[in-house]
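Next up: just one chain, as structure tokens, the form predicted on its own.
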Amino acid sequence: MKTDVKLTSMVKTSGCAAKLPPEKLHRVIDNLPLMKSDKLLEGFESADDALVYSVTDDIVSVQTVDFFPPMVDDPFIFGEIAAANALSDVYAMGGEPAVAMNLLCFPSCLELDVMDKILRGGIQKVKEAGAVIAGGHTIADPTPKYGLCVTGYMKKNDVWSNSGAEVGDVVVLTKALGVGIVNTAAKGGEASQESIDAAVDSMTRLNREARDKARKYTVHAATDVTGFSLAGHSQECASGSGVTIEFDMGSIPVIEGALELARFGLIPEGRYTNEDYLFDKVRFEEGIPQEMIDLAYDPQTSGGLLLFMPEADARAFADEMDRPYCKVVGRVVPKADRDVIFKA
């Protein structure tokens, strides 16, 4: 028998907002022994989006894993979003996803029709990416969770890292911010259908097009914006590159309705844990409204790419993308008193 189920009622936190707070995470992983190999070119110590492992002299594998609880009630759309989010880490390295494996935690109280729809959503998005799903692992769990372990392949010299930003680069963001705020409001029945639709469109959109078009230009560094927010992921890039990143708050694209929802206090918990971790690494100029600060710390699910490029290339790329949410949002300057500075 098929039953209607409200997936978001079964979770406390959803999407990438469910990530462990960065302060707690780093308290553990920063003290772990590093497992070294001549073939391991990028590991977790660099805070990059995926590991890079040498296969031949010229070819590397790019591997990542990501899963989370639902942020929407429709199980098929949840599967699409979770898959798009996991695939994004390979795109953020400049890679091409090739093969994936499912990771599914499924409550025994739910009908198997729900599981079927989640997995079919994942298949749909992986097929769109030109990759294949080959098995996976499923366990019984009171809280539904879904994601993928993804492997891609690429030429070693084509890998984008998050630590190559250069002074003079400008910063391009390829998706609007605010999906964490909208998802929080939607769970409480406070978001408009227009805002929900815009957030779902953003979360289900692969970063494949942005990766494909950016490959035509010079990209010095790249990452994607997910649970640690625009502030958090850009801080990792700034720290790894030894520079400061300045953002123009007026240029940052925003999901429809997100700022109004933030003004009403509909903020995900992850926004505050992100700020707690970054309080001495990020600075906001006076005059920036509180809702824009909330936006900068908002945990994104299946967010856009953040690309660091020479200015002429960045503007040509943004013009070629020809989408209102793909914008030049900042620039790279010499190291200052903070890793990231948001300017009014």
Second form
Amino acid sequence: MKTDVKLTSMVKTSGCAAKLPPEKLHRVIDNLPLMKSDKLLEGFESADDALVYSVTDDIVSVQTVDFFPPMVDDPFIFGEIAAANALSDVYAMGGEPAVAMNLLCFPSCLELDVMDKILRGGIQKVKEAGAVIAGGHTIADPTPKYGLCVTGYMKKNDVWSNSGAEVGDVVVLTKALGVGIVNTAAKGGEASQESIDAAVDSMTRLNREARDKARKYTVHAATDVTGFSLAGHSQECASGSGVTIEFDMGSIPVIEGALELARFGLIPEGRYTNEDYLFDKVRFEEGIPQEMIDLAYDPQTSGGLLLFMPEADARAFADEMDRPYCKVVGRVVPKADRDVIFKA
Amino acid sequence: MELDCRGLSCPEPVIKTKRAIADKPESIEVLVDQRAPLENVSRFLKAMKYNVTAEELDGEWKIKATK
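If the structure you just shared is the form predicted on its own, then what does the corresponding form predicted in complex with the partner chain look like?
To see the whole picture, the full complex is given below, headed by that same chain.
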């Protein structure tokens, strides 16, 4: 049995960067028979991560599943991050998580104490979310992976879709970008403790506060920023809403040290696969530094919410959040030559 | 000096290259077989003030860096 093993040394790609590239995924799911039901309100076709299913005339369930390999070596923190990330899909629909189940792939060569800590990290975050966790499924697997299947309930009319952005809305991002870059650097032993702490603080943070506060305002569309990066997740919203999203590069919050690490080539492979599928849908204005482009394509693990709101609501929400990582970062404009445009 | 980083995933190629240039050689060649290490190793060597070019041969790249 291995007692002092680095979790990240057992994986090739970590966190949301381990997602299968979307162009490969779509080659398969676009050809699958689409199951229809009057009760299935959101499914595959809207590119939402969660599904919405009618329970009664005005109550729906929001269901999601998310799991990935570790991006940190501490098993408890890995459990917290994986749980915060899975719970986020419900928050991104405007919902409140109610019940969660564990999904765990665990190497037979590891001490059971490591499993205990991963699951305790998950319990901690589910508790913080005000939900309950019970049961689950465990598979012996050489690469550790953990996550949750989460269900939330909400009023049908309260669901935030990812395709309702309106021209004139402004865009609020509720977490800083750059955790993919910092995680990659940390794996190589190149990230400062300050950067690692900032990334862990961000990844373990629930999107609950952002969701709870945003509920008081008008939200036309929402999503969370994970493996497909800010560019990819905003492109899904823009395409689904029939609009273009403009970001002001200078206003995007950044994890401490991430830009410097990107300058030295400490960049996850997912940044390039994101660019490969998005390059003809996204445009960067002249003069944007290379490392800011890296940031826009950086796969995020347990990233923030991206909220599309009327301007007054967005400003009031950002003021109420009053967090350095929560900023108004762009606006929605009529459909232009690209779905997403990054301005210098 | 030549460094073989084929088959390695990020950030290993950058870390290996960093170790290889610890003694500040005048030039180094790094062999990679994927786009991410091609970009990342080139980026790293440029940040370390090398002049960098890359040559493609059969789906592999030879990154050449000189002072």
